[in-house]
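Starting off, we have a lone chain in the form predicted on its own, written out as structure tokens.
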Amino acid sequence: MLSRRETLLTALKAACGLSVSAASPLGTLLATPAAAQAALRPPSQWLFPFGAALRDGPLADEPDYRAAIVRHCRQVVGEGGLKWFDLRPSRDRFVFDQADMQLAFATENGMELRGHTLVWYGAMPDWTKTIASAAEAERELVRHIETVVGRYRGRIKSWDVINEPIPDDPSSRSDIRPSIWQQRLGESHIALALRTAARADPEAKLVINEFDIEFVGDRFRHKRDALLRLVRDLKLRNVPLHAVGLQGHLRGDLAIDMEGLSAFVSEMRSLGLEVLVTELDVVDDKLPGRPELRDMLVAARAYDFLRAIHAAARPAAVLTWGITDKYTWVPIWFKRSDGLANRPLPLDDGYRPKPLMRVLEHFGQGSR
């Protein structure tokens, strides 16, 4: 008779073609009882800082949510608060309430707050559509970065300066995603933003943050190549850039390009750049409905992603985009057709650890 562990691993293979033996590292950790986790080092002692994205409503109103963040995280990042839409309701007004609250919470609990984000095509206030010239665009972009980074100088030590600069399906290696900044300034807006941030806080770690470079397939390889071209060009011109953020919004139904991702990370390290995982979760809308099996599939996909990165270098940090399935962006865009709740994050909606948390612990302990 098959054991429960063997039954689940057999189902794992049948569901998505993932062959995981009971004796393999992944098979062992997926079947580890929750009670055995007590012997592991807590996240505060992991080999990389672990963190999660904050949502302001539950942070203010729900003690269980705050307790989960404090228990598990050494870094946090706001889902909102530092985006243009939040900070700039009008051209002449900056509003820092959300970001100040997040920073106070992080500081009070011995965590660092990451800055997200200074330049992005999305979450832009309507007034920016009236920016009509290159000179005006440069003036507004520089003013924004100087004001925001300057306010948090020495307190926010890592910034996603450039977020998602590469189109979903780039037409060439030099393709940059459309935005008001690209429209008015061209690709030079990227170097301008990085240099301005470096002047505003010379000690801050400056990051380019991107998604969808880790999967098997031509579109994802093209996107990876375009990001590599951009990063190499910035480094050749001595533009201040310290790290690349891999968002890691993984798809449960898409395989990780293990070789391609490892090679990309190796290339980043050869350029003197750190690699961070900045927004990890697993989109599970196309995975089987059974929660126990789905949780294992989610964990297996994250395992492959982190294993490919670790094969080249230990990430400087790993953050998930949320801590609990109770609060996640995933159902907004990837709601399941069977009516079941999405389960993309390390803790379930009752704040209990799931197999994804075991995978994070596995790499946090230094395992491969």
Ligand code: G3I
The other form holds:
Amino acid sequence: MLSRRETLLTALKAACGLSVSAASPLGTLLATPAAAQAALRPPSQWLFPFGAALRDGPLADEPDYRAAIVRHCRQVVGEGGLKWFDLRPSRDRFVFDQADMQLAFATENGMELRGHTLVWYGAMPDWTKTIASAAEAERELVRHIETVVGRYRGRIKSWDVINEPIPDDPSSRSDIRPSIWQQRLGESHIALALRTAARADPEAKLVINEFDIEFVGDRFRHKRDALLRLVRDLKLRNVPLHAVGLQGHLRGDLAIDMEGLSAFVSEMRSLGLEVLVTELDVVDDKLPGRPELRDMLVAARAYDFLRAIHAAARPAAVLTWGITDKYTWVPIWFKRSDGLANRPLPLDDGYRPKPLMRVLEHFGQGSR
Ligand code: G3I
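Starting from the form predicted on its own, produce the coordinates for the form predicted together with the named molecule.
Up next: the whole complex, starting with the chain shown before.
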């Protein structure tokens, strides 16, 4: 008779074509009884700092939420708070309340707050549409970065300076995603932002953060190629840039390009850049409904992703985009058609660890 674990692994194989035998590293780690986990290094001693994105509502109101973050995280990042939309309700005002609160929480609990984000096409307040010329764009961008990075100098040590610069389906290697900055200044806005951030805090780690570069398929290969072109060009011109952030919004229905992703990470390392995982989760709208199986599929996808990265280099940090399924951006765009709640994150909606947490622990121990 098949054990419960073998039944699940068989279902896993049937559902996603992944070859997960009970004897494989993934099969073994998913099957390790929870009790054995006590022997593992705690999150504070993982080989990379682990962290998660914070949401302000539960951070203010929910002790269980705060406890889960403190228990698991060495780094945090605001889901919002440092975006233009949150900081800049009007041209003349900067509102730092959300970010200050997040930083106070992080500092009180011995965690680092990452800064997200200075240049992004998304979450822009309407008034920025009135930026009419190159000179005005340069003035606004420089003022914003000087003010925000300057305020948190020495306290926010890692910034997603540039977020999502590559279009979904780039038409060439030099294609850059449209934004007010790209429209008014062209690609030079990227170097301008990085140089301004470096002046405002010379010690800060400056990051370009991107998604959809890890899957099998031409579109994703083109995105990798375009990001590589951009990063190489910046390094050639001595523009300050220290790391590339792989967001890692994985898709339950898309396989990881193991070789392509490893090669990309190696390429970044050979350019002298660190690689971070900044927004890991697994979009599960297309996965089977049964939670136990779905959680395994989510874990298996993240396992492949982290394995491909680790094959080239240990990431400088791994952050998930939220800690609990209770609070996730995923249903905003990827609600399930069967009405079941999404389960993209390491803890379930009752703050219980899921197989995805096992996978993170596994890599955090230094295992492959
Ligand atoms: O807070 C209100 C809530 O009161 C209201 O009921 C609800 C109705 O829609 O909206 C809530 O605000 C939403 C907020 O997310 C909740 O956290 C905003 O409308 C929505 O625009 C906001 O979306 C955020 C999105 O970025 C845009 O800023 C998501 O939280 C956040 O997870 C998402 O994060 C992005 C990263 O910055 C970049 N990479 C992709 C990632 C996921 O889309």
